[in-house]
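There is one chain below, alone, in structure tokens, taken in the form predicted alone.
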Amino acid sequence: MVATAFPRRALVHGAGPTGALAALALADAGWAVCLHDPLQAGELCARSRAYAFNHSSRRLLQRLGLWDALAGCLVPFTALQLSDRVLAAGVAFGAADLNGASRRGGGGAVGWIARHAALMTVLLQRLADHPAVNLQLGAAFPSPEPPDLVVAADGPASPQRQALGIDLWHHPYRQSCLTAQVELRGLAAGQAWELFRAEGPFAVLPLGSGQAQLVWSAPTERCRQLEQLSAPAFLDRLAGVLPAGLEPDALLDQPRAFPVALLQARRLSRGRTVLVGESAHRCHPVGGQGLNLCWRDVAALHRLALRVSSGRLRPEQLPRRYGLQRWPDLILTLLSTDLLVRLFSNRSPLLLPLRRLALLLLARWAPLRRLCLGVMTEGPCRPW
């Protein structure tokens, strides 16, 4: 933590996983922090869902010093196998396939997977033990000394970014992803697929112990079908889209089917508030991109809070600064998510040639996949 005589302060909104997140690496930094959120903790931990966690996650979570403490809940996998089920071609990515800094620095995975409770509970501890954060939850709104910044990170209905009154780009696609997490006999540990198939991508993400999380993408009737069925209908039916070799043996939670859409503020600050995560934007689910875009928000934000602190940066530059320095970041991978949903998602003649040559290309030529994958592992902005 950097010592300061007069720390700053910072307000943060929203206790999810960014918003925590958020609040650690402004007390690294060493700003006086104020986290609230209207839920309790049990209430912020009782999700049943999972996220993949990319290498640039990875990064971060070192520099704060959380990487050891979350490895008991991390699940890596270590071959990602992209699969076209419309013209039933496909291409493995592994260690292989990474730089050699990632590689290195995360023992050969891909990626991790970790259930959203044990990460809550992990970063909700060390939010309770560290002496700069004034953790404020399931509580009425302190009223606290005007602070140096405000960090919004309460969500893709953000209270704070509508009482600023900054608008949306909005995009809703014609899905929805349906999520839940089932038992799968012929799970080899791991592996994790994404499936392109007509209808919408497909995710397979293995949480250990022959379990794995589902990220199910298709049109809104078809999901809202697949949340109501019973337990052994629901099976049926996905026992006809899993990839070869695996089999659902049980349904561990009950399925939840969400809208999916493209969303952007159209500033990421005002005064002295910044919008984090999904207050400030939301892609398609296709790739695992979501949760890693916003901690790349976090990721910004420590590093400006950081020059803050060491006095290279004035506090009231800090906003504008963070906002200039997300937007190409952003842009890009709301693009290339959106891109991957457009060319996939169908079964049109005129891009099916497209899509075979792209997967042509990617299996025969390592350095393209090295490339496809540090985009993916790493963000758009980063030197591979």
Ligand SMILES: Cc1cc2nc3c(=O)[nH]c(=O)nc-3n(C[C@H](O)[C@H](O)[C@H](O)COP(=O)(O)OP(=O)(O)OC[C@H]3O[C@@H](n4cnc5c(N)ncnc54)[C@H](O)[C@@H]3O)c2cc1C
Second form
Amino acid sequence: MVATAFPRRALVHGAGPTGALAALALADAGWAVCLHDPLQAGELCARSRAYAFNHSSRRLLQRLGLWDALAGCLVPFTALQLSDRVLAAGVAFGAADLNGASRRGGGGAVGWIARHAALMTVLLQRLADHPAVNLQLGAAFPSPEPPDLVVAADGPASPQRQALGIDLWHHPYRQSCLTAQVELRGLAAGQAWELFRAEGPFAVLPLGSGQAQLVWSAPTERCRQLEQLSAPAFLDRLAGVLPAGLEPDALLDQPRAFPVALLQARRLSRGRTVLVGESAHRCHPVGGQGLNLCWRDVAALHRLALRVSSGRLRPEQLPRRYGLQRWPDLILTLLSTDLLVRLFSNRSPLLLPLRRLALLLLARWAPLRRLCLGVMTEGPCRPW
Ligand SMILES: Cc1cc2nc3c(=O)[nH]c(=O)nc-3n(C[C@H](O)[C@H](O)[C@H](O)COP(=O)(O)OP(=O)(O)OC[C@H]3O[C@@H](n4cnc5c(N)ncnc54)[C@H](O)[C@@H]3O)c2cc1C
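For comparison with the form predicted alone, produce the structure of the form predicted in complex with this ligand.
Now the full complex is given, and it begins with the chain already shown.
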């Protein structure tokens, strides 16, 4: 943590996973932070979701000294099976396909899965304990002194973004995404799956003890129907979709469908305000990039806040710098997830040879596998 005589002040709107981490990152950089969310702590933790984290998030958590505190709720996976169900072909990614730094820094894990409630409980506890953080949860919010920086981490509907008059590029997919937690028989420890099916991608993310989070993309109407099925009927449908060797035993929560869209704010800052996380962008859940991309916003904010604290950057320059630094990663990640969905969510005879070639090259050529896994786990701007 950096200590300065006159700490800069930041006001963070939104204590979801992005805003909570942004507040801790700014406090770590020596800033005094006020974090506000209209929801109470219990409501912030209550979502039944699980996130896939990659090495870019792992590096940020380690830099902020949060890795050990979160270790108990991060379930590592060491193998990722990517499978094209239309072509009946696939590729296995493992620790050998990680670059040296990722292999060493992450103990051979390809990625980690964490339940929302466990993650938020740790982050909110850290925020409550941090002397530089003023945590304001609930409707009443005493206006703080004018801050040097305002961070809008208030989600995809971002009232802050709207108040600043920042428009969006918005492309809704015809697919929705259904999430559910299930108990599976035959799930090997440390094994994750990404299946490309004609109706959309389908991920099986291990939560430990034979449990898994499913991220099931399909046409919106089908997701709605799946959401309304009884537990036995849902498990029946699921049995027809799972990879060979996996069988559903029990449904652990209520499946929830949500619309998926590609969303990008036309600018990332205005005046003293920066947009971080889903207030600025949203992508298709394929490849589990969403929250990692949000946390790379936080990583950029942390680096710039450190520069302000050490006098190497004027605070009024931070918002513009932040915008300039984030565009390449955002554009490349949004485009690559979009390309994956377009390429693999169909049976188009024109695209099948291209998919077959891509999978063949990936299966046969280790440097290409390393590059692809690098993009998935470090982001497109730092795959090596
Ligand atoms: C139904 C659903 C299920 C999902 N399931 C998964 C999943 O299983 N796995 C996965 O990886 N991703 C999932 N996602 C996506 C994931 O939730 C997002 O990537 C993640 O929540 C983004 O975090 P964030 O902090 O940027 O935004 P959010 O989590 O949306 O947080 C925004 C915060 O801002 C607060 N806020 C709103 N208005 C104001 C205001 N005026 N002032 C201050 N604060 C305000 C909100 O209360 C909220 O706490 C799901 C999304 C949805 C909608």
